[in-house]
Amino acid sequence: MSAGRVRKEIDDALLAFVDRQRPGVLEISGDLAPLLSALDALLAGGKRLRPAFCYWGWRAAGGEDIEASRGIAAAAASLELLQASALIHDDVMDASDTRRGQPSVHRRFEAAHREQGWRGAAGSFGEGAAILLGDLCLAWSAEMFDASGLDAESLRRGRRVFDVMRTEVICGQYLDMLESARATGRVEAALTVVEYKSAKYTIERPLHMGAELAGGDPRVVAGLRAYGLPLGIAFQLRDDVLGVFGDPAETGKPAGDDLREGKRTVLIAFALERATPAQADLIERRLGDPGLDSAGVDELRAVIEETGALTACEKLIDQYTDQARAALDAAPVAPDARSALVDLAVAATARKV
């Protein structure tokens, strides 16, 4: 089964679910149409990594091909609605202007408020609308999972992981906010955020959920989790590097946007640990400045490189990626699943700046 075919089945299941929900929402009021349009725009993009890892966790544990068991496509695709919820809320908390190359949801509704000349603060309206759409996506993710068509026992096994995953990502998001507020600059604290906000949620738990849905042998489940967690950490570390040094055409966000948002990533923690007093002062003064221009971005990038933080982060990506590959080599998974998981590991970590 090709990656393109898996992607199409997941996309079809996701869009079919949203289309089934559409009439009920619009029956409440036609004024809700912009919410659905914003969701449609957001769901049109994305790599579908979480559903893909869920599906291949299913296959690795003995689950049927996606064309023989359409239920797994819907169950896996429900993770994309969970991801939409997380992205929408994350953009509000980070005051991000863009997502996937277009205005973030709260900016979209803020602009609509201004264009219509409505009363009140446009920014507050935009944030409120985004929070509600994120909540709706969270609710729909559970509804789509439960209505996937898989048997009750499979859903019971998978739902345990699904519930833990939702708890972990919310806790990870809070820890991210806390670290930004405390500004400890510690690599250990930043790595804890990476583990719970991203690594488990992006790769380990989707694999775990897929394997549990298939009723996988505990040895398979353990092997997949041992592969998924370090790969998830490597994935997020790569994302952090791209957030500072990445091409906007690939990231979908302006160059250096993570610096304007003041994200306390592992990359920044490495820089602060290794910085001279003057370099540390510059980082603390410029990091989180929403008006940071291209010259300011270049200045911060130079400090990050001069301190050796970029090199240290790249080495850590390699270490975690090697750990993941070794775990996959030792895991008792089906050959076709192993091959797909190797490819996904490359897709998750080999993105270039």
Second form
There are 2 protein chains.
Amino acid sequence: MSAGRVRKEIDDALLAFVDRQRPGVLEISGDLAPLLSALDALLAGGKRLRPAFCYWGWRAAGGEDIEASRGIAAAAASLELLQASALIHDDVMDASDTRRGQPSVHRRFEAAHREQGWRGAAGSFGEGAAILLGDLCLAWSAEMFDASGLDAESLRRGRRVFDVMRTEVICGQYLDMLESARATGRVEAALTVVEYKSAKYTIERPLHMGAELAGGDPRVVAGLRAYGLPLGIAFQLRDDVLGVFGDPAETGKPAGDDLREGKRTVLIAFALERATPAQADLIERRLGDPGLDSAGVDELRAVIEETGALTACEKLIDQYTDQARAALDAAPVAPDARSALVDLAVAATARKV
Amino acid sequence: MSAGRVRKEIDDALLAFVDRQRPGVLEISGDLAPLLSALDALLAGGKRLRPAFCYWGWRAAGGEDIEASRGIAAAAASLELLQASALIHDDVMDASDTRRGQPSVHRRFEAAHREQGWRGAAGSFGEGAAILLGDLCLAWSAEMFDASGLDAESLRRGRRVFDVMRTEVICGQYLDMLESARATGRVEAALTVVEYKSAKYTIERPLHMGAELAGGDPRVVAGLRAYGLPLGIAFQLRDDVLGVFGDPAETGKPAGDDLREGKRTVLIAFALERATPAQADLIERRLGDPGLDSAGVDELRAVIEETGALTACEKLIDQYTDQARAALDAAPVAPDARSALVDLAVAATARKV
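What would the structure be for the form predicted in complex with a further copy of the same chain, rather than the form predicted alone?
What follows is the whole complex; the chain from before opens it.
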């Protein structure tokens, strides 16, 4: 079963669910069509990372091939709606202009409001529409999971993980926002955010959920989680590095966007920890400046490299990746799942530069 | 079983659920305590209207007394978390300062940000926190429903209604926002919003869900829905009247707040339909003015009365209330549920002036 084939089954399940919802929404009012179009556009992109980890957690724990059990395709794909909700709301909170190389949902509705010359503030209209579409995706995620077609006992086991996962990611988002506001600059605070907002949510819990859906042996579940958490941390640290040093064509975001947003990442915390007073002053002055130009981005990049923060972050990525690999080696997982999980680990943490 | 006793069982179930979630949240980080406090404060208020209708739908369809089945108390109370989510997000979208006589959630976090002298815009921090707490309530609502303890088959039947209900209320909110922006002023557009945002969500679907959870006879389900929809419309029209003419001590909102927010209600649509050009001009100039003072509120109130819109709205409330009562008379529901439903109808639509 190739990664491309799994991806196609997950995409098919996702689009089939949205298509089943469409007539009910349009029956309420044809005026709701723009909400559906915005969702279609968002779902056209994305790497389907969480569904893939969920599916391979299922396979690692002895679940059937995706073509023999369409239920797992739908249950796994429901995580993509959860992710859509998180992205839409995150973009409102960060006032991000783009997502997956397109205008973010709130900007899309803001532009529609402006074009139509409607009343009130276009920005508020855009934010309101995005809050509601994010809510719809959050509700539909649970609905899709429950309607996946897996048996009631499997769903009961999987839902416990699904429930924890939602609480963790929402709490992680709050802690992220809080750290941006408090700006303690502490590596530990940044790592807590990484753990809950990303590592558990993107990798550990999807694997965990897949394994529980399959009724996996507790040793398999424990092994997958021991692999997933450090891999998830490495994944987010890689993402943080790409947010500062990455190619816009690759990330779908303008160069240095994380710097403009003032994200308090582990990378930044490392830089502050190692900075001279002059360097720290530069970071504190420029980080989070919405008008930061490419010269400003270059200045911040230089400080992050000169302090050794980039090297320290790369080292940490390597350490966590090694830890994940060792946990996977020790876990009693099925052979084809093992090779897929190795590939996913490489894809999630590769330098891409 | 008195209304007070039902209310207490629902409150107990709600608070027990939140208390079960608390340690898991605080284990992630003690910094999450303010989210829980904000939720506690919000849940301390509220009339528990949706849980009450759900419970009486259950009883009307032959379900056991609340003391014999704690599962229905939890399943019904889960609707209060859905409502908390809707209120928190609605207040962000409407930029409302207060809710249930206290600061709205986003204002609460905005104030905390300001007091602490944190970085960034206090308003954005408040909105972000409110978006996330609303998300948490939406997720927890589904979690509480699923963990209510009712049997799997009952939950499966009830969840179908729960799913539709969430989609309807979110779509209704969008249509409400859209009508405020487009300001078509059409009675029909305002009535569609009333139907989906309020009538189905507050009364018809909670009754429907309760009856389905009880495995009710289709005739009972149909009868309850035929009672619930018109009653729900009457309920919202009453709320619209109170939003303009109500006593702040009763509504928990400043006098004329709906006028300041520029809500495009059926009451306003009636006024515009009947207005002279001068009256229409006054409405269009003053409605939605955030700085509207008490003299401005009085001016708008006078126009709404003089056009006959208030009388037309009261007449419509009476018509829908009568229609609801007739449907209830014809429905084959259990006697004690019938008398409770009559009381709820009175409570939901009474003039309160």
